[in-house]
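Have a look below at one chain only, the form predicted alone, in structure tokens format.
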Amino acid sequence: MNSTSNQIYPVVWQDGKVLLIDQTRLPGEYSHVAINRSSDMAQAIKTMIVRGAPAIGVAAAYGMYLGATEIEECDRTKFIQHLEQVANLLRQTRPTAVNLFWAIARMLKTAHEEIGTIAEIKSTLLKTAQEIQAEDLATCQAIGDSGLSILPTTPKKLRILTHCNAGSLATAGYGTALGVVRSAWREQRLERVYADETRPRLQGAKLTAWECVQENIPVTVITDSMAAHCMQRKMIDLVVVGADRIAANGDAANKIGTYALAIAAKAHQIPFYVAAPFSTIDFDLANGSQILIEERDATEIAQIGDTAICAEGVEFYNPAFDVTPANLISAIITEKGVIEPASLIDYRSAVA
């Protein structure tokens, strides 16, 4: 589990605790944070030590198990009540990422359905968290391979633009959007990745570029404002991004700046794809207007590091995500295959 390995695991269960790659310190420092309490896991999610919807879901699942181990209660009903409190704590960390809520719900369902002793409930919760992690890794590899089917078949290798980080660091490993990139690189169909820096947290510059360097994938970082220019200069063949929540009609929430990319791609007739696990689809939401958008602290845009870059008295608006309308999305790449946004609702029975 080190930075020189081709496989990056942001969440690791080891010796009774969770080891998280501290993404706030990359790329300058590769280090882990040890988590052995549910409250510490909630803080790690909130402060973006761990980030990316699938990775947040995996971390939350382990957070639920850690919370269960902290409950010293012999009565089953009271135990479940305390576990619900742990769930509420974790739910409050990142409101947009649906995988967080999906993983918590699955862990609660496991606790309710386990008919054994409280000790057996705890053991089953750990097993379930590990299953969620293993399933996500397999899912991402399947997403990457699904993505190969939609790549343009041209003699020349492809130049793919991506935004934020949807790689191994954002998942259990391999990645969603970057999973497509990895599969393309493996099949020798990729020339270069263009990574938007992704203001204000710079996940593209700090994380996506770092991941590419680990695997010797050619990568060029551009500022967010350069993307349309690069498209105009015919430097980009397609765009692949991740998603934190997808509504039933195909509208997709992803890191702020994604919507503008989709508009630019449409104007330049460049395919725009969203790569995400099927669990990211929230069929309870009819469209993207119902997706809750997280707003983060103003300091993220008011300063760089500890240095203020704006005059005192300036006001700030800092939404962490935006919603790309389905009509701007060429297709959604999932582990179940490539789905056109308009056809997404036909898959609702798969989660019933």
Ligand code: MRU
Second form
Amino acid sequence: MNSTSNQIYPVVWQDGKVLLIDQTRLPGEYSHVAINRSSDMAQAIKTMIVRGAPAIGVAAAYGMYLGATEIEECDRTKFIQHLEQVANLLRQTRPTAVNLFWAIARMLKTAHEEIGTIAEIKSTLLKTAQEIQAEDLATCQAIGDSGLSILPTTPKKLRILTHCNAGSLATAGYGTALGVVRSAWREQRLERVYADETRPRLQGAKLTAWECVQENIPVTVITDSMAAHCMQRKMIDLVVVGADRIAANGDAANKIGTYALAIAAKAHQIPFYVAAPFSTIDFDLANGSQILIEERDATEIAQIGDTAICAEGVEFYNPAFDVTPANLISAIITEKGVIEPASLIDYRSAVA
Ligand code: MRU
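Having seen the form predicted alone, can you show the form predicted in complex with the named molecule?
Starting with the chain above, the whole complex follows.
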């Protein structure tokens, strides 16, 4: 996978290092950060140079490989012990998106199962990271296409509202929620995307809008607090968002503000869809109350740029995600088809 086509790839393996699009600099600057150490990969995930659940899974997989190349042990048991330490470092970066833990577990399993030399384990780990990346790209394209089946049958082109960025930048490429948007656009079923700005990190305003502009998809940015108003004014036909972790009962964690959006959609009888790969489903969690919600630094809400916006002495609460209960979700759009949240549990054996 390389960066020469006009598709957006947030993670690229090139010449023995990982190139990450620096998502903290978009849309003003399109640049890459070269990563060749596992600790630098952990830092890039933490600081959101790379973000979005599937993308951090892919990045962590490469982080595991980079970590493996740093281990000089010739003894297999000691090698695996060191690799477990790399896994721990990467696991400590962001707690909510299960794709991160899923990818690390798959890399560890690969190392355990490879019976060859240490050099062979290392090369199998690189192959597995590349497979995780290629599979996610194909999965997102499948999600986009299965999403076509939920589009209301109306001669009118559709207005789709989305939150945060669940696009190419948040995945190996193509996107989940934005994958559905891309497929709708390709089939000439889309009038326009409404992109919630997404306080406080502004992934909607900075990233989703940028992605749409790259492909000439008409996009209107609104602040999060304008979404209900737009629904009331009949400006929105459906909502499609991504997810960071979906519990077995269909409750879905996604960027903070998603839950409010789902409530508003329900109040206006607007369908509300979650688009996500199976790697985002955590069948070990019975419901969304068990999902660990990341809390990020107060500066994300206390400041605009470098300027403090509140009086000194104010306290802040900055959860990065919230959980939308399954009963507010019309369906989950996956690579295996469109699934009602209550039926998700039937698919448990498909991923075991
Ligand atoms: O904090 P972020 O930017 O990593 O949060 C991203 C989201 O909430 C996305 O909607 C989610 O990861 C799905 S990405 C396909």
